[in-house]
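Here we start with a single chain on its own, the form predicted on its own, put down as structure tokens.
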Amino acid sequence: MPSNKERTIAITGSASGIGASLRNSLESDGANVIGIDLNDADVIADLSNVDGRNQAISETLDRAGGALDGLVTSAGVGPPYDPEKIISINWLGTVKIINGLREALAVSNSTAKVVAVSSNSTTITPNVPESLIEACLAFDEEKCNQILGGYSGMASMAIAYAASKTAVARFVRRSAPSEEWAGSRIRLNAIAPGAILTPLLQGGLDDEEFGDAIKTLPIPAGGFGSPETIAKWIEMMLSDAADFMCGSVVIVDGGSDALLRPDDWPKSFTI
């Protein structure tokens, strides 16, 4: 595997929280990054319509000169937010990205790495629909906004944000093992981190809807996470111990999917 400063890695929502943190460690270890943000980054672009996902494709491109060895999708939105932008940022602002950057990855000169940021919602956060979920998957946004329309207020955030989180790691799941990615010597797997201080968790923090059911989430570790230690564990996502890793969705969350549901995992398997 190329050295890091032989590397070009790809991040959206590098201007904050875990991607900024990220992007720090990256280039101090002397990686190419190209951020992709709303602002302060190298591709300034809108990911929650088609033009400004678009926009990101043809410039990231452009600025890896047309092959990429890692792409990390960190940017997205949660409470207090619009459900039907929180559905757009977070499933097609992280999925028509990283498809749309599959054959930059796929002419590295080494083997690719994927990291799409989920979250520990998809497995801790009650009464999401399957059927938003798997609208997400067909890409259905009209389907997801009427769906999204019996719901008002808090509910109708949390589900959007669960559910959109959950459709991506479904995507990881139901893609990485295929001739399309595994086959070409891309690597795509997800983390789910949980309750990380970044400033989208203090906008909840500070919302008065939201705050209060926030603080209420069980973390056994103790406290909210940091983005510097997500950093770390994407940062090995990338490397060379990842190339035995496909299809992963690894939580690291201080515990709280474990206490709320520790016979789940794992599922037994028969044929």
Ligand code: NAI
Given for the second form:
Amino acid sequence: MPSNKERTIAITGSASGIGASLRNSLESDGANVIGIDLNDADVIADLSNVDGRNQAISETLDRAGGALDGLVTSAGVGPPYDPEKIISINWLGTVKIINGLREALAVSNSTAKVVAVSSNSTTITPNVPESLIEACLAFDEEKCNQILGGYSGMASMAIAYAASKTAVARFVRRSAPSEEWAGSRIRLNAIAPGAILTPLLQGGLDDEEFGDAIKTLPIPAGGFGSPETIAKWIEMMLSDAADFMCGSVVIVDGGSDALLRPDDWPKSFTI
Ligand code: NAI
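For comparison with the form predicted on its own, kindly provide the form predicted in complex with the ligand.
Time for the whole complex; same chain goes first.
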């Protein structure tokens, strides 16, 4: 693997929280980072809409000279936020960027790495409608909005968030082993953090309704995680330590998932 000094890594959501922490760490190690965000980034783009995503892809390709060694999709929003926008930013703003930069990753000199930032909301949010997750995966925005219309307030935001992050995790699981990804020497994996103290989580904590719900989340390791901890895990998943990692969704959540559903993993399948 080339040293960090020779690596070019794109990060969406690089201006704040986990993305900013990762950017600092990679840059201090000499990597060439292309940050993509609404503000304070190399590529200023709004990933909530088609034009912004296309602009992010073409400007990133220009800056990278057509070849990328790594991509981390950390841009995201969380409750309280418009549920339809949660889907368009967290799901479409992730999958379209990953797909749009695939060819640049395939021409890396080393085994390229993609780390999609999912969430432990994928496993600990109850009653997320399967139809919403599948509508995301089918890119059926009209159906997503129709399903979300059946919910209101806090429930619609929590469900939109969990569905967007589950779609990201499933996209990774479904795509990673394929010819397009593993077969093109690109490792596609996801990280699923728990409650990490960043501006996003603080926004939830400051909200009257969500604040109380977040504070009741059991975290056996004690307290919220830090963006630096998650950045270290992502760095590992960008390194050659991840050459043999393909389609994994790594939960780093202080034990919330293990506490709430201890026996739901591992599960074998029946033939
Ligand atoms: P943050 O709010 O500190 O950073 C998110 C970044 O995404 C910001 O810089 C923001 O400007 C950018 N962003 C938002 N909407 C955008 C848009 N339309 N176009 C371009 N950029 C946009 O949040 P944090 O916590 O660092 O979140 C990073 C990722 O981690 C998100 O995907 C989030 O869902 C996920 N996550 C966060 C957890 C937490 O507890 N903080 C837990 C699990 C997952």
